[in-house]
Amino acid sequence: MTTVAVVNAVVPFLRGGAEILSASLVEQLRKRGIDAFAVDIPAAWNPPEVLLDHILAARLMRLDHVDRVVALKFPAYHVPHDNKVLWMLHQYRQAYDLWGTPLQGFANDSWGVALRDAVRRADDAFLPEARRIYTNSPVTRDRLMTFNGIPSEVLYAPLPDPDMFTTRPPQDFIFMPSRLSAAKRQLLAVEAMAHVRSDVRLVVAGPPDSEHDGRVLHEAVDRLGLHDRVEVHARWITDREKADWMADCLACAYLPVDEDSYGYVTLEAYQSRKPVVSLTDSGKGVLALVADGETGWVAEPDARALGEAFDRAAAGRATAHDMGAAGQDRARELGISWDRVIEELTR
């Protein structure tokens, strides 16, 4: 029996999209008679100097007893193996496209530049070891080619359990599920509610990346007097809770900063026949699915413009189901399925 190790880098006690994808991939491989298991490499990103330790730890790991390694993201994809395939979710973006932005994360000095260059050199040296490289979106593919000159093939990630998501008649709220962080822009959504003229409400739910990320949202609700318009659930929510909120919502908001992929949230919304509200700078992966006026609404990254998009969603109650169904059709057109994923990663 073929043995496959799915290797991922994880922050202890944090479960996000990459962790869900790793577990789902293992489960789907096992369903097809493959002996698969997860190898989670503990990782932390602060202080930035630990990145070098993580790269070294990955290079020292040996998985000689498995037939194939499927590695997902930095620095897990540095693990050496003679039969390694990458399904790259993202590189360490602070060393690439986020360099020179507020999300850079490095000190902008000689040490920061040296650390950035070390991460890039490691990718240049070790990524070509893989037999094949897949990326989770055109954005990730293009970034890898632009910065490292390495070609790859797009392989979209399906939902772990699409049957969990159903639909019910829309209620008067927009649902925003995700980790609470500056990169996901829940604060902008709360601020947008101060400009909303309709009776639509906002429900934000997810675990905060830090105490600050949760506190800043509650403070904004207080400051703007939105207690009757905005709910903030700053905690881990169960899959059942998320599916119920998604089934009942009018639309779903997904507002990341230049996201690599389309994000599970968009697929979950469309599986629930709900349209998606997003932003013009949320990334090519997101906007490949979210088309303004067709499968949802796309606004400029500004509180007032986003508030107007929320009002457009409220005005489109009668067509919300059809727009969500159109989004699901778009996902099918992109060939998003587990059968294709397993076929590619095991061939």
The other form holds:
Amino acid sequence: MTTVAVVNAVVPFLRGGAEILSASLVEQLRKRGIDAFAVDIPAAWNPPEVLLDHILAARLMRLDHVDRVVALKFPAYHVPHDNKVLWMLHQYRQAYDLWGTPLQGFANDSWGVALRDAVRRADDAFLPEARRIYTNSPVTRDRLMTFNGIPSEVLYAPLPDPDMFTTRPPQDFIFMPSRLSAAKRQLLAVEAMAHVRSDVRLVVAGPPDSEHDGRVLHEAVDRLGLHDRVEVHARWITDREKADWMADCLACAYLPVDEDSYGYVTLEAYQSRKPVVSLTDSGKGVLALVADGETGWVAEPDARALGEAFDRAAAGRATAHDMGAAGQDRARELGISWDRVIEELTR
Amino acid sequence: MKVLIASVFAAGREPTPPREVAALAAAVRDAGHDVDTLVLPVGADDARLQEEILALRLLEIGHASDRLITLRFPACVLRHPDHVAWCLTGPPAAPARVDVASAHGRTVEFAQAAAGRALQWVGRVYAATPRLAALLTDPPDVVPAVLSLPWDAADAPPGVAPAGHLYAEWPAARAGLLCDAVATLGAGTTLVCAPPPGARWREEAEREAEAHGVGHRVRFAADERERREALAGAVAAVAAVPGDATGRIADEAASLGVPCVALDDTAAADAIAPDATGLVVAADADALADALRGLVASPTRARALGGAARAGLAARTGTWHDVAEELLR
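Now the other one: the form predicted together with its partner chain, given that the block above is the form predicted on its own.
So here's everything in the complex, that chain up top.
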């Protein structure tokens, strides 16, 4: 195999875990002598009917002069190719498990149902074109089987650059790096700080998905009078900044709503020997690594319970390093490595 | 301002991102703007051009950026409320030059029409060369201004000495012409080509050279460094790619003080003052061979032409800063 295209769906000016993973996969393929490059196809969900345009656009594109396509996300993963392998990070969840929830994203009427069904039919029809399908977590695998009846194998995504992360003695803050977004629940973390009794602080950092996502956090800090306890850095942070905050923190907070994968933040925290605070509804992928009292703390998804978890983290400062190391052991047990990823995706 | 720079590339046949995308992004960033880039895959030829145009037209990208700048065709068909098209390449040859009754002719006609239609909705349209501007002046109410691709004069890489070889970008559609010309030159004259973007492409090119009896005299640079060194040390660069409306090879060669011999239907010919900064010849093997033979026999003349090309380059093409300023206004 000489030429591999890594196909991803992107929204211009937004960078998250999938974009980092795509770039890392290209780099790791090249390190092994394979001519790899990224193909980013724009995605959009607003207004919802553009979903169908983007599915059609992906179907009209061709990558005839590459030996293999590795496709990652909807709707870009519908690009046709005779030798395509899927490493599925996301289906369009609003048409699946998020249908009927507040995160559904489009109207619950006959028009919305038709749109949902069109997305599902596209997945039913086109996903089996792939030679093999890998998913990034048991959650993604189970969803694909439940809704589409399509089997897949779990292939966990390693950290792009694990050596970047180091550890230092814990200071008095909990670090929460991520895109600022309702789905990542930074607002809940800020509100939890109003219930914290210890002297622990919270540092939130990451690019806001929208101006609103950054503004609500600053407004919450103002409203709750938490200026001396909470820092909000609503901007893109460099890898170096992130690694430094990780190295110095007491613990990391990672609070997604029903995340599919374990989340890079979790793996980065454990690489830095730091425990992780998460929530009972943050998803099977996250909770496969974060075990309450062993590799971190898991709270009910409300501000008071989360505040108590932050206090438990503050009280456990002496054992924080050991809990983070236990998390790293757990990640190792899951066989997360680039050698395995490349072997599977190129065989 | 959030500026999205979009272009296309022949996936599997050329590196990504194209050099001009990275250079323009850097210049826009230097001007204090937030920049992202989007480089979409297209085929190496126009066999599926209609589908590609439709795919790009369907994409919704307007919500994320304040301005869209598109470069190579068919990126100009992307939709955006504040769209500036800097056309570095255009649709394939004008319908008058192909049989419109053929499938290829219909594709070309569609591409021309799609480009014309899309450009009517674009805020401002620029073309990289006068040849391209003329091609895009259809319908007549779209009149692109010419905005050249910059290329800064550069020193040859350290250790590169003039050698007896020629340099070319492999002209897949005209490989026979180029090989036939090389075949008539002295046996010591070799041709170094830009690195092929993929093994399959390279095998095809090597088979073609072999079939014309010059397989042993044609080689491909292994990577970008070797390509650059090969160009810097060449007697002359040959511009034979008919679909290249940018004439970029002439400018890059000029930046290194290497003269360019261009076939008269390439855009590179527009960048050359004949017999002053390079040579322009008819698109046939004999004419090309004559011109190349003369330069191989007289390295002094070749260096003089290259030196003159280099001296006039900056004034002709401007800088990336100039381009960014124009596209952002």
